[in-house]
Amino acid sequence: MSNAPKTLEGWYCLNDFRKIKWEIWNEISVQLRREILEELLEVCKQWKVVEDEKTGSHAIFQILGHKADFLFMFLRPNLEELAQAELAINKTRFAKFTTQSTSYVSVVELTNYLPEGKDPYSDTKIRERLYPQIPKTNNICFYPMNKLRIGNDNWYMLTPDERNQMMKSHRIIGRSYNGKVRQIILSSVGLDDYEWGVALFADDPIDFKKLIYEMRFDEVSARFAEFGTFYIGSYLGEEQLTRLLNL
C-alpha cells in the first residue's frame, strides 16, 4: 500500500520568464514603443477581466539580474487556458523584441489533512488557497526545488508519522511570518524539472532572506531539500511598466 499524502490540486500555474532585446528595442521610435506597448495593455486589460471574474490570476514582475527581465506569471483552471494566456503575449509586437529564457509549469497544490468524509474543496479558506489571486506586493521570490532521494535522505521512504512531525516544525516557521510573507506552493510532479515550485510575496524582500535562511536549519530542508534557481522580482503595474520601458 502506497503511504503517498492525499493531495488537493486548484489552478494550473505558468511562470513565463523573458529577457528583452533592449538593443533592438532602444533603436525604434518613441511612437511605435508606444503603440506596441498599448497593445501589450490592451491585452493586460483582457487578463484583468479574468481575474476581476476569480477565474485566474496574473502579474507582471521585472526580475533582476541576468537570469531574465521579465516575468509574466498567470493562474487558470486549466492548461488550455494557459496556453492562452502565453499564446496572447506571443501574438503581439512586443514578444518580437523578448526572447523566453525559461518557463515553469506546476498547479497550485495543498496537501488534505482533513478527516474522512469532510469535502475539501466545500471549505472556503481550503478553496482561498487553492484558487488564490497573485499578491501585487512589492517583490516576488521564486524557485523550484526536489525532496532528496539519496540513502538514509529519501524522504519517500520515511513513514507518514516521520513527515508530518518533520513539516510540523516546518509549518511552525512559515507562520511567524505571516503578515509579512505570502506563499503559493505549486507542485510540479510531472510538469516540469522539479517537485515543486514556491513563489513567496512580500513587500520586503529582506524577508524572504530571513525566512528561508531560517528554514534552511530546519530538519526538512536541510536534509532533504534540494533547490533550483531562484528569481528574484518587483512587481509592475501599469505606471511602472510604461516607465520601465522609456515612454
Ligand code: 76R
Second form
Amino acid sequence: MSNAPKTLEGWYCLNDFRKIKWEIWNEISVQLRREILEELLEVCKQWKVVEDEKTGSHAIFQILGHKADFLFMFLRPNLEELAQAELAINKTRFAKFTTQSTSYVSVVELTNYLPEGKDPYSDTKIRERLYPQIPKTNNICFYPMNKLRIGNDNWYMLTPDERNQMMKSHRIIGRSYNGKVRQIILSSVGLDDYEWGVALFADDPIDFKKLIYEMRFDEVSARFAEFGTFYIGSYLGEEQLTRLLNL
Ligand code: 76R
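Would you mind giving the form predicted in complex with this ligand, to go alongside the form predicted on its own above?
The next block holds the full complex; its first chain is the one shown before.
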C-alpha cells in the first residue's frame, strides 16, 4: 500500500514572469507604443475567449520590485496549451522589450477527501477548485514551497493520521480568511524546483501578511514549510495595462 495521499489534478499552470526594459520602451514613439499595446491586447482577447469557454483562465499582474515587472499567469488543460500561451507572448513585438526573469510550472491539486466509490471529478464543488477561474482580486501573492525532510521534521515519514490532523488545522486557519484570501493549490512535484506553488488572491494585501504570519505559528508551517522567493503584485486589467504601457 502506498503511503502517499490520493490527489486530484486539474488544470496545469504557468507563471511567466517578465521584466520590461523601460529605458527602451520609453524611447520609442507614442505611435509605436500604441501599436504594440494593441497587438498585445489582441492576444489578451484570444485568451479571453478561452476563459469565456471555461477551457482555461489567465490574468496579468504588475509585480513590485526588482524581481519582475509582470506576471502572466495561465491555467490550461495541458502543457501544450501552456506552451502556446507562452509562445503567443513571445511572438508579439512587446516580447522584444521584455526578458523572462523567471517562471514556474505546476498543476492545480486537491487531496481526495471524498468517500470511496464516488467519482470526485464529477462533483461540482471539486470541479470548481480543479478548474478555477483565476480570481481577479486586486492583489496576488505567489511563492513556491517545500515540506521539510530533515530528521524528525520529515513530512513524508508521518502517518496519514498525523498529516490529516495538521492539514485540518491548516484548513481551519485558511478558511477563517474566507471572503478575504483565496488559495489556488498548485503542486509542482516533478514539474518545477519546489513541491508546491502557493498562489494567494486578496483585495487587501495586508490580509496576505496576516494570514501567512498566523500560519507560521501553525505546526504544519512552523515545522515543515520551507519557502522560496515571494512575489507580490496587483491585477492588471485591460485598462490598467493600457495606462501602464501607454505612458
Ligand atoms: O477547501 C479545502 O478543503 C481546501 C483546504 C486546503 C488545502 C487542502 C487549504 C486551504 N490549503 C490546502 C493545502 Mn493552503 N496554504 C498554503 C500556504 O505560508 C504558509 O505557511 C503556507 C503557504 C498558505 C498561506 C495557504 C493558505 N496549502 C495546501 C498545501 C498542500 C499540502 C499537502 O497536500 O500536503 C499547501 C502547500 C498549502 C499552503 N490554504 C487554504 C490557505 C488558505 C487561505 C486556505 C483557505 C481558503 C481557500 O481554500 O482558498
